[in-house]
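So this first bit is one chain, no partners, the form predicted on its own, shown in structure tokens.
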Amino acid sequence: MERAVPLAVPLGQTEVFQALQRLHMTIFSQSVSPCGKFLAAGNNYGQIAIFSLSAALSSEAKEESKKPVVTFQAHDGPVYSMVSTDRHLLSAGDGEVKAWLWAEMLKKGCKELWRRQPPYRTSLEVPEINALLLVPKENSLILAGGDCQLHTMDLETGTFTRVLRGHTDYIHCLALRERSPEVLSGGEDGAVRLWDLRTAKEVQTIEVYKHEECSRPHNGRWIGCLATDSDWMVCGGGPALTLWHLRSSTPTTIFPIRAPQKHVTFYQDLILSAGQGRCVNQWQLSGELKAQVPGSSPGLLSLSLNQQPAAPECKVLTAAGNSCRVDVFTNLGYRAFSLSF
């Protein structure tokens, strides 16, 4: 009988496959840490690599210093959403949210501090969970996705206290109104819907495409990113980019962009969006477009304005999206750097 020879692997198969997976990467989410030292990016294989902004923003910053600090397989799937906590990194996947403690995702093999699914109808049934939002005065989560509902999570004891119904279609994104115990959501059914977190009861719908000025049939319906600042919000998607007053429910500026948009926010005296197209787009609130900056991805999902009072040195925007960079702007005029995973 002949002894069975082992198959030698080709040198170099490794690298192609990274080199593969590096070239369809999709880069969904971002969380600066607590410190504001370090960045959280997570992609459509289920990984999240951690990066050291303050290593490189250094004068003495090298090629590997942008470079993951490490690389750690999170989720089975996509790791659609991110936000940090004072201690932790809070991920989701398909059905499910995992916290990680900062301090231990610098050493390798760090694993998950607990993981909890919300109360899905059907044990067969694992959506997506598009969003996080953190509540601090309650010391709560938000969870929001494929299922059509806005989950509530006490973090203090990990428990899931409260459902709010009303969305027809998957959601895609949350908003909270700091002054009130309101939150915003925007999802394929072409509604924002706003919740008082006091009494879980629906209070406000604003249904984007049946504004004539904001509708965009061919594009569809779907609400893909909202913020808001006080009695204002901005949403985009299929239909136009909109800055609207809340209290009133009427859309005051309509912004001048095809394209849909991904992510938006407020920042300062400027709204900040990006989608399809590789710019950051800055406009002020009047609808005139201040500046278009390029960056190194074909299209953009996330947004990320690292703000932390800790490490004022690591004050920079950070856009990622379709490819396997992170782009770094350390003012708003032009890409500083890319983080590559």
Second form
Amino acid sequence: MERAVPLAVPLGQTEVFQALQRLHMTIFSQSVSPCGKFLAAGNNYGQIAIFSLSAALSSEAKEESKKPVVTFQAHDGPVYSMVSTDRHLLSAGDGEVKAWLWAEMLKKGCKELWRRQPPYRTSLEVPEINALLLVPKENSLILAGGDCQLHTMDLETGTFTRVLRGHTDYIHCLALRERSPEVLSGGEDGAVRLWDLRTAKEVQTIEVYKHEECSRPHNGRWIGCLATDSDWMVCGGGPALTLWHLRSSTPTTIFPIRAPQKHVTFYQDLILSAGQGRCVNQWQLSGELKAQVPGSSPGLLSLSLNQQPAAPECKVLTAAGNSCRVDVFTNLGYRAFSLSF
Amino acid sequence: MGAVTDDSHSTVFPGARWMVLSSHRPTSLKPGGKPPSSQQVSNEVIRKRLLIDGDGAGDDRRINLLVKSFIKWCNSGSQEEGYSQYQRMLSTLSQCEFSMGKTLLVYDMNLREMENYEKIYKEIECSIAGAHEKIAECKKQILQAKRIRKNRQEYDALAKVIQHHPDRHETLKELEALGKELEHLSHIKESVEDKLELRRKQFHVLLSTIHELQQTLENDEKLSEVEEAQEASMETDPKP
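In place of the form predicted on its own, the structure of the form predicted together with its partner chain is requested.
To see the whole picture, the full complex is given below, headed by that same chain.
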């Protein structure tokens, strides 16, 4: 009787390298295409991968539909932040903003449309850009990051119009307050500053760590995530995740979670947050935890809700973080599947 | 083949009011020779007959028996036998008629069932469309309810904060009382200061008067000392 010898295929260098790369990958940012059918994810190697949500959500989805349609090297450093306008994808990480056309990206070998660098004070060290924010009313983009300033760039002309100074340490996150065009920025110095875009001045400062109810000195004072709903604001990070009433600058509700949160957003009547734990947390405004849905990454860094009206069948929540996988939640109660780099 | 009538007995029986359509071909087909279409046709016929009455224990057999008995009756001799055979044939005929009637009724019933199903199908389609609309309506209502809940929770959150601060009426009352006290105290202070001023002035006057008196007394003493000294020197001077 012959014993069948199993075929041993030696792993080549490239496969080992790719496997190691996937193991150590962190996905920092996500953005949904204007048509709602594609999702772009940017990782710490500077690559951007485009996933087809409509293919992965369709009824005859196979394993290949959960892989990216195209992956390309976008930046030299990590891609910390991405936003989409109605035709472009703007990505930023290592001090530069690059723009890509959504229609072109699906073909291989696409080049960036333009790249810009905001005017930094020192030319020696190029600080990273941590957050991008689109202001649709004046068609401009706000960048903030390592140089502790907010730069505004006009999207039509590409010039940098104003610089907002006030933070004493680098800025983590930005949020836009729709009604009065104000920008909120939160940073490592523990303060959330509100800037009026018309007068380019700081209107209000909330030093979160100074309030006893929410400060957690053992975690630090950094503000990792911000979200605003015009009258209310949620911020978290070192201090506890808290809901603030902006006009009176008072903390109204403190959400009882110990892990620092890295991304928070308002959705319908809930607040969704994700951070150091494995789960996406859903909170009611009263402070109760409505649900905690585990994802597949050990820590989550970004959440993205696809609410594009053009593709209601792709209305999903996607979460990504310290792994090469993007979890897709079709209904907020459970994780449907994961897309993978 | 058309109606079966036997010319030898030229009486048409009242029972025979239907035609025996016998498209029955002999089962043994001559091999070769026959064109394929007729074979196909005969296959079709066989299939149809099998479909209609495949088990061979029903109407087809009865009809065959009827035909055979008819032929036998035509060839029979005696009157009584003929009569009994005739009766038997009539009964068989009526049985066949009965089964035919039954089949017609079933056919009618099937047609009506089909119509009924069509109707039910349309109704179900309508109710599905209605349910879709209701679902859309309910989704809108859910969104509305969520917004309301969010507003209520925001209100609650603010209310909780406000509760921590004391009531406005009480604070106002306290403020009023404090204000009155303050006024009262300031009045007292003013009056005390006035008194102090007055006393100070009086003391000033007193002290200055004393001082003047002292000055005057000192001056007087000095004057009297000078006078005494002058007198003493005048007494010692005239002696030498």
